[in-house]
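First comes one chain, alone, set out as structure tokens in the form predicted alone.
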Amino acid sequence: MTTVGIVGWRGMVGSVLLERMRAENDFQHFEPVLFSTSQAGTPGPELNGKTEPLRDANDLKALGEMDMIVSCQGGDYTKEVHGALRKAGYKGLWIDAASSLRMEENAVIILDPVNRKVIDRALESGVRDFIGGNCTVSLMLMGIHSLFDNGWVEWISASTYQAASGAGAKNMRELVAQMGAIASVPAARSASSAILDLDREVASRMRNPEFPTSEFGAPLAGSLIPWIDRGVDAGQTREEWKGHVETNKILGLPREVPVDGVCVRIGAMRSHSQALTIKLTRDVPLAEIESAISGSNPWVDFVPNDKAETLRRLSPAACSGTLTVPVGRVRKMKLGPEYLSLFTVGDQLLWGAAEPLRRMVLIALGKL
């Protein structure tokens, strides 16, 4: 049976990956082998009805015995191990959640409901590195790839609203700690307190040097942070840069489509949202656009542009923990009939991270 080594399975993305593999009974198709960077030799969790000792994730010989390796360990691990493993002669598939290899010429960014043909061609041609995409890019394309398929997109301006989960588990915990610190101000404990007193106390607490900000570097609860990742050229952050380069690489378009915007961290726990302004290549009737989006893939949930359905279905609270990708607030803009506005949201840890990795294993096995 095909052996699949899994590294980083204790982390946030890795935990979701194992959860999904169990839920879909994926382990019937391959022999999972769990690796650890710190606890090699200790018993792992039960998989396929048995418990095996964890193997050393830094042991190139042990890794080299795997037919495939799935890494959720992070970019530093990929940089340290991947190249060394390839130099040692490893010919198996490397499937990775980290960004380190995404833009390498011999790597394919995987999002099979969007670019299955690209993936299939790569497998046939001998490509061995398959990398999960940036979470916001993947979620955007899950919602609107049919617009690209029809050749309707001239450019996109995205304003993202990214959850704490995108920054990691420690950041999610810090967001909750910030919420607790805000909720504990004296004026919050009395419904009869003056609202301006409450406002002043909250602002004072958030500006207090003891307010927990070691992970985010600034208050997020009750606020937002309009900067994600490091700065790059032309005033962009790296997160904003990924929108353009990864969209075009995933789709393999004959014509480069500009994608730009502002990426913002908000106080949602899980699931990223984004408001998109799309310049269409022509005046496409709104009914055609709605029909195309609705039929993009089985996971898109087209939300009518009315208040009740928007509140019920188009938010992180509504879709977190599910594979559903809601798309709504679709309308033509005052800028002109070639300008489209819409809003989409999706779980950063599922289609934004773990699910493309899980499905890539099955594609490589011929099971999907």
Ligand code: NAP
Second form
Amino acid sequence: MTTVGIVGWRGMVGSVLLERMRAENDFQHFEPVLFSTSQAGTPGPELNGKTEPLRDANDLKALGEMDMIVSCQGGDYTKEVHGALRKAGYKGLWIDAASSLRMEENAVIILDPVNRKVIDRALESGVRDFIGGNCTVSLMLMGIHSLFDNGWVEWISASTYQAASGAGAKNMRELVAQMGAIASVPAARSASSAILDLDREVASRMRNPEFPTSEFGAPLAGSLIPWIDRGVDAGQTREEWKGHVETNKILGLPREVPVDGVCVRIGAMRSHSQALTIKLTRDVPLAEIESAISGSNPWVDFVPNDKAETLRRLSPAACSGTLTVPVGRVRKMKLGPEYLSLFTVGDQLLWGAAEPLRRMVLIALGKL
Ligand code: NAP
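Can you now output the form predicted together with the named molecule? The one shown was the form predicted alone.
Whole complex next, starting from this chain.
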């Protein structure tokens, strides 16, 4: 049976990956082998009815025995291990959630509902590195790839609202710790306390050096952080830079489509949201746009632009833990008939991370 080594299964993306693989009964198609960088030798979780000791994720020989390797461990690990393993002659598939290899010439960014043909061609031509896209980019394309397919997009400006879990397991815990620290101020415990006392106590707690900020570097609960990842050229953050380069690489369009925006971390636990301003290549009627988005793939949920449905369906609370990608608030803007505004949300741990990886394993095995 094909062996698939899984590295990083303890983290946010890896935990969701294992959960999805179990839910879809993927392990009937391959033998999973779990690796860890920190816990080699200790018993792993039960998989396929068996509990095996964890293998050492830095042991190139053990990794080299796998037919495929799926890594959700992070970019530093990929940089350390992938090159060395290939140098040692490893010919299996390397499927990765980290960004390190995404823009390499011989790597394909995987999002099969959007670029299945690119993936199939790459497999046929012997490509062996298949890398999940940036979560926000993947979710944007899941929501609106039909607009690109129709050649309607001239450029996109995105304002993102990205969840704490996008930064990993430790950050998710820190957000909850921050929420707890805020909720425990004395004025929060009494409904009759003066509202300005509550406001002052919360602000003071958030600015207190004891407030837990070691992961995010700033308060997120009750606030936001308009900076994700490191800075790159021209004032962009790397997260903002990825919007343009990855969108264009995934779609492989004949003409480059500019994508830019502002990426902001907010206090949602899970699921990234984004407001998109799209300059259309012509004045496409709204009904045509709505119909293209609704019919684009089985996971899009087109939400009518009204308050009740928006509150019910278009939020992280509504779609976290599901594969549904709601797209709503779709309207033409006052800027002119070629300017479209919309809002979309999606669970970044599913379509933005784990789901394309597990589907890639199945595609490579001829099971999807
Ligand atoms: P993460 O939660 O920080 O986990 C990464 C690794 O950290 C784990 O596999 C584990 O490795 C180690 N770890 C140390 N302390 C831990 C703890 N208390 N709980 C769990 N794991 C702990 O990272 P991630 O968010 O899954 O991201 C992994 C990669 O996917 C990154 O390259 C990231 O950029 C990318 N990605 C993330 C998302 C997202 O939404 N989070 C989306 C798309 C792509 P050992 O078992 O070896 O110690």
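Shifts are known only where both forms have a C-alpha. Just so it is clear, the model here is predicted, and its values are computed rather than measured. Note that the rigid core is defined as the largest set of C-alphas that superpose within 1.5 Å between two forms. Numbering follows the first chain given and starts at 1.
Once both forms are fitted on their core, a CA shift of 2 Å or more is seen for residue 52 between the two forms.
Superposition on the rigid core leaves 36-56 as the sole run of at least three consecutive shared residues whose Cα positions differ by 2 Å or more between the two forms.
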